[in-house]
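Just one chain follows, in the form predicted on its own, and it is written as structure tokens.
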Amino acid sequence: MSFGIEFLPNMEVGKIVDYACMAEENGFENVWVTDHYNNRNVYATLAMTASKTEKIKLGPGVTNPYQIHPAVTASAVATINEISNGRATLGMGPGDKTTLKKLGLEMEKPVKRLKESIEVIRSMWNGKPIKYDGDFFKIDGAKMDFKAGDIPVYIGAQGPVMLKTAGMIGDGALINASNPKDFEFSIPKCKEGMKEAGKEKFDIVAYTCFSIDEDSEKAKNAARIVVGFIAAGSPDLVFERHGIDLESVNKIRDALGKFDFGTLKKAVNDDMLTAFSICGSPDECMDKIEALYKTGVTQIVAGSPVGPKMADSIKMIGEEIIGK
């Protein structure tokens, strides 16, 4: 089991760099930085982080194939790989439908578009002129003027087709879930793709809502808003899987619609915290991590909020989780 951490560049880049250095010192092996147009630029943030760290791997977690042409993504990630002396990773998913709609972009055939993007990116990394005639991308002789080397590609996946695709063409899957029940569904789908591709090595990443503190209730309270957003956007099938009643979920959706975060936090119950997060004391978090490991998860990403106080939580994960 390895450990990664997610940062949203909705804070100053310098703070993210400081936290990333702290994560490296505390045994984390991966930094994933989210790619949202309304936050600081993901690649500028990664470049600064790469220049101040030495060992930790880093990459977008995740970018998408709609906002940026794959040739530009290829160059950006290759540049991060050069700055970091070979520590870059690429996390790519289909994107968020609501966010893309705000930019006037339609999420058309996400699996096909993602596959084409990754094919283009890997071809560009070879540093040779390429010809590509896909449904979405047409390339006639484009090339990068430097070779990127072999950069791992992780695919953000939720649905069965995307999970299988991740197993076929990715080096790992970034699965936005925190509960063993979700991985009992997801991992077999990844393995179907791995089998078709004749692949044995594959990183199953639990991209979690994580919150840790010596005071269990403080940790849980810090996670409630994030869990509320996760619950509001989840399909009914997920609620059935976890035995969560829709009446509680509808209260959360109603509160979000009114930007009433006080009501939202009250509506997030213990069942939702269990289903959609790893949160609580170090012992409680360790129990959940061990349960995920038994399902076949190979990397835990401590995603937002990480804990009530970011710096304290990073150190606590290093000492109480990674170091044990």
Second form
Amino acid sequence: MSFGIEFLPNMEVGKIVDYACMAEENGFENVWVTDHYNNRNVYATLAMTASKTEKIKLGPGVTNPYQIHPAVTASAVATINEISNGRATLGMGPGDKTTLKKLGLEMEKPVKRLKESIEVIRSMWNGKPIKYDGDFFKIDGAKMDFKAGDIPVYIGAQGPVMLKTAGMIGDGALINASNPKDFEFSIPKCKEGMKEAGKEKFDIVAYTCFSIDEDSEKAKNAARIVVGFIAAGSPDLVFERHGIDLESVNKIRDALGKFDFGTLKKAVNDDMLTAFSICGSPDECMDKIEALYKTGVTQIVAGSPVGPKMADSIKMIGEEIIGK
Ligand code: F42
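Can you return the structure of this protein in the form predicted in complex with coenzyme F420 rather than the form predicted on its own?
Expanding to the full complex; the earlier chain stays at the top.
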């Protein structure tokens, strides 16, 4: 099992760089930086992080093919690979529907568009002039003028078709989930794709909502808002899978609609924390990680909020989880 950490550039880039250095010192192997137009730019954040770290791998987690043309993504990630001496990874997903909508972008045929964009990106990385005639992208002789190197591609996936596609064309899947039940559903889908592609090596990444503290209640409290957002956006089939009653979910949705975070925090119950996060004391977190490992998860990403205090939590994960 390897460990990664997610950073949202909703804080100053310098802070992310400091935390990334701390993560590197504490045994994390991957940094994933989220991509949303309203935050600091993902590649500026990755470039600064790359220049201050030495061995941790790093990449967008995840960018999308609606806002950014694949040729631009190919060049941006190759630049990070050059700055970091070969440590870049690319995480790509279809994008966040609500965010895309605000920009007037429709999420049309996400799987097809993602597949095409990854084909274009890999061809660009090959360094030869490309001709590509897809439904979404038409390329006529474009070529990258510097060497990209070998860069792994991870796909952000939750739906069955996207998970299978990740297995077919990706080096790994970034699966936004924290509970073994979700991986009992997702991993076989990835495996279907791997089998079709005749592939054996594949990184199954649990991209989790994580919160750790010596005081279990403090850790759980810190996770409540993120868990509330996840619950509010989840489909009914996920609630059935985890035995969560819809009445409590509707309370959360109401509270979110009114920006009433106090009520939201109270409405997030223990079933939801179990379904949608890894949170609690180091022992509690370790138990969940072991259960995820048994399902076939190969990387845990400690995602938002990581813990009540980011720096303390990074150290605690290093000492009490990775180092054990
Ligand atoms: N989104 C962001 O915008 N920024 C981020 O930083 C970010 C990080 C992130 C990290 C991990 C992760 O797992 C997701 C993350 N996301 C982020 C969200 C990500 O971009 C996606 O929104 C999320 O992964 C949802 O993906 P999904 O697998 O649920 O895919 C959706 C789009 C879906 O509907 N999938 C269906 C499925 O079954 O998989 C697709 C159905 C299908 O086959 N569609 C056909 C096609 O070609 O697309 C078309 C069918 C037709 O005829 O229309």
